[in-house]
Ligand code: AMP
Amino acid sequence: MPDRYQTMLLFGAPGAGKGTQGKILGQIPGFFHLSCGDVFRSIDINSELGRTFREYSSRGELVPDEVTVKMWAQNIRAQTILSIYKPHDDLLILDGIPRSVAQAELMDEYINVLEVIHLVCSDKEKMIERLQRRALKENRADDAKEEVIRRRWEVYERETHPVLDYYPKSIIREVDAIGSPAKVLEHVLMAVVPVQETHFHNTLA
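Show me this one chain by itself, in the form predicted on its own.
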């Protein structure tokens, strides 16, 4: 399917720095970054999908995979119509989606995954400390609770980590997530630049 979005996934456990690296990459011409959080925050709560989303979130339940992917597809289509995202020129950088194998299967209709950047956390306790510091810095006291963070890790290990097995090992690039954002970025760029180079030359062909 040539009309699928050419995509790279930022993947990793909570606190690995997916959002930070995605935002930085999104500032580089030729990359377009979209996080799952951005999609949820921009949903029109008066639309049919928005009302469905509100029903689940108001009950504290996870939004079903089909609804999440539909919301994502609607959002990215709007970005292309407004020419904010130009699929012919830009590589799509996603973080926070797909969160499960079921979502990965549903998104195959829309995206062609060229590479998965797996931000590897070798020190779980250090990641938990990082999440606590971030939550306090952003005034989110509830998110700073250790039990909340550990629950998020459990969900990640049970539901999200298996997504790595869904994609071919040949397109997965492991990057050490421990270190300064600039140091991590240096290793991320080593992984993504060759993909962008290939995409850039393909668009000229």
Contents of the next structure:
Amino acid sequence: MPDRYQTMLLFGAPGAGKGTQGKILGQIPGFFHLSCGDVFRSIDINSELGRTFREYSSRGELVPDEVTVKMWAQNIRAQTILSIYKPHDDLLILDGIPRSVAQAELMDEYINVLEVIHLVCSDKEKMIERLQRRALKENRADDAKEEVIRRRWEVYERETHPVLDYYPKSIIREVDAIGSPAKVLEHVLMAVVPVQETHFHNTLA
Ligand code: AMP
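With the form predicted on its own in hand, show me what the form predicted together with the ligand looks like.
What follows is the whole complex; the chain from before opens it.
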């Protein structure tokens, strides 16, 4: 197992399309996508951690940092042991973590961040509409209520946005998040493919 996982972060406000882009990239050989929110949602809601997740996410707030990073580290380790994620072959695409500077610090032990794709959305109301549409489709309680979505935005601006200053400017790529998933993907790939090719050599994957 390498010392630290070679990683790219998908970064952006709620509704910016991190999950959509991450899922597409995760289908391509040489990339492994992991969404922190999906990991939380997969936990048994009757377990202690499941209840903690529900308590915070239903208010649009972040689960405490230490609990989150511990859960994330256990999950990625399990995926590695099961060879679902192969650190020597795959660039790790993280979406939804780190979501605070404290998480970024804790995660330095596990990940080497090669690039941060910042999905920039200038139109907040458009993002809120996107989230409401998704909530209906995916039955997500946290995004069904407008007040919870607005709270998620406040939390993003206060706690998550500062994470951008934690990493060197030279590794941050800004991509316009407004547009069709295919258009956004075109720009995400332009940023990501060179990084993946530089660090991995799985041409026959
Ligand atoms: P997401 O699917 O990424 O929008 O996450 C849904 C909810 O899960 C968030 O509103 C938080 O309550 C929780 N969550 C996901 N990722 C994190 C994280 N890195 N730190 C703390 N809470 C998180």
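C-alpha atoms forming the largest set that superposes within 1.5 Å between two forms make up the rigid core. Residue numbers count along the first chain shown, from 1. Since the structure is predicted, the reported quantities are computational estimates derived from the model, not experimental observations.
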| property | result |
| --- | --- |
| Arg54 C-alpha shift between the two forms of 2 Å or more, rigid core reference | yes |
